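First, one chain by itself: the form predicted on its own, in structure tokens.
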Amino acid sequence: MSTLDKVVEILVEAKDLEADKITEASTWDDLGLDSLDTVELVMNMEDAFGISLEMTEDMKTVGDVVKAIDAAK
């Protein structure tokens, strides 16, 4: 599974999304998260990947997380 896949899995889970309207160019505005469901979704993501992840200015998109993720892998 890519980092991509699971990212996408875990929004789905934890926010109910629907899977197929998450690509790497979506916003967390474009999936309706504000700022608490986002320190949300990083401890979600820290714990499936096993990395320790900050939140910065510059992640404004799922595929900036992957990146991330990857980078911290």
Contents of the next structure:
Amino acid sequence: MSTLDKVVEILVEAKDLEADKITEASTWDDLGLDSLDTVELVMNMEDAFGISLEMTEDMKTVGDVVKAIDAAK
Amino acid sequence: MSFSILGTGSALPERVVTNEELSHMVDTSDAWIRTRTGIRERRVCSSETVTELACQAAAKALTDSGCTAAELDLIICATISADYATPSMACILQDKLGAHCPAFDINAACTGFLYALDIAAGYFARKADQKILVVAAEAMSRLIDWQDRSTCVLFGDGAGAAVLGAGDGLLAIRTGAKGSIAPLYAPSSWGNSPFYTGNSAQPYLVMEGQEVFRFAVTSMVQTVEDVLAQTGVRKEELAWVLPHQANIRIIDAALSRLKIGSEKCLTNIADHGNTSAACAAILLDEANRAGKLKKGDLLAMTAFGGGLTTGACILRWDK
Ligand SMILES: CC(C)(COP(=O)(O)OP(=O)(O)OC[C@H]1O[C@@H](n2cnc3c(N)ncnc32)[C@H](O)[C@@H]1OP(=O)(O)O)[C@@H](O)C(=O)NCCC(=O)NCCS
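Next up, the form predicted in complex with its partner chain. The previous block was the form predicted on its own.
Every chain and every other molecule in the complex is listed next, the one we just looked at coming first.
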């Protein structure tokens, strides 16, 4: 499973989103997620990928997170 | 090394402060506060003192338990916002209630009530047949900076109490700490010492919200799993979960990780905000008075707070 697919799966499970609405270009705003949702998602990603991830200002899209995860692996 | 809860009580200040009112004091809105925290309003001390609230909560708990103050063997107060550094809040209560027993305060921030129950369990291990009054009371309004929107919207004032007696209702309790100043602190004042050369910090509460959020979710999940494992109680057997009332988003995130449905979770954060140590005791009393607790019900209580401290317990409601 690609990192993107896994991230989408996590988003769908944790936040009740529809998978086909999520693309690499989706921003948190597009997905209706606020700063606390992203904190929670980072925790979920850390558990799922066994990495430690820092949520930064320039991680604005799903694609940014996928890149950060691949870099941390 | 166990006890049963014989009675509970709580008391809140008269003054209600709504989100709307706060939005005239700092740059915030009802919508932001509700969606980020689940808080609608909180009670804040105006003419009453936190000692008075503690006293009222304790008196109600004694009445509910059918015990008199003279029967008490110990009073423990959990607080970080007492009216006096000395005498302790517990000593003042001893006087006002008419008790004759030892009395002292403890500081474990928002986990204070659970730490106090753990200490009480130690006293019961030494002598099974006794009565202990545990009070958690806070005036968080004296610690927060009312010009800082990132913290002043979160907290409230209040007091809760429980009378403990001989029994085996406490099935397991676990407390923990991960000592660290930065995530959440409120400095003490240096008074007017002419010798102190360091910076005199304002006694306001400072918090790294997102770091505390992460700690809170992780520790809530872990401490509850721990006490469940220790007792062999299964999640399905729990009647209620009573989590620390810091942020509904923390509670939701932790429950979903624990795979416990929100219908099993008691909350009052919408009306009271975060009353630190008092949260757990007020929540327990409100559930008791609302008739939600049936004899034999298994309750999981969990808290986290400044310190950083954590705690959880499994209690059987024996009343
Ligand atoms: C405090 C808490 C609600 C803040 O939520 P958050 O999503 O982390 O908020 P942030 O600090 O990232 O702020 C997000 C934005 O909202 C703003 N904001 C903060 N408080 C605000 C308020 N009361 N009203 C409106 N906006 C506010 C911030 O300035 C920030 O704006 P910006 O993005 O333009 O910079 C949250 O972190 C939390 O609850 N943490 C746990 C705290 C806790 O439990 N403490 C008690 C322990 S016992």
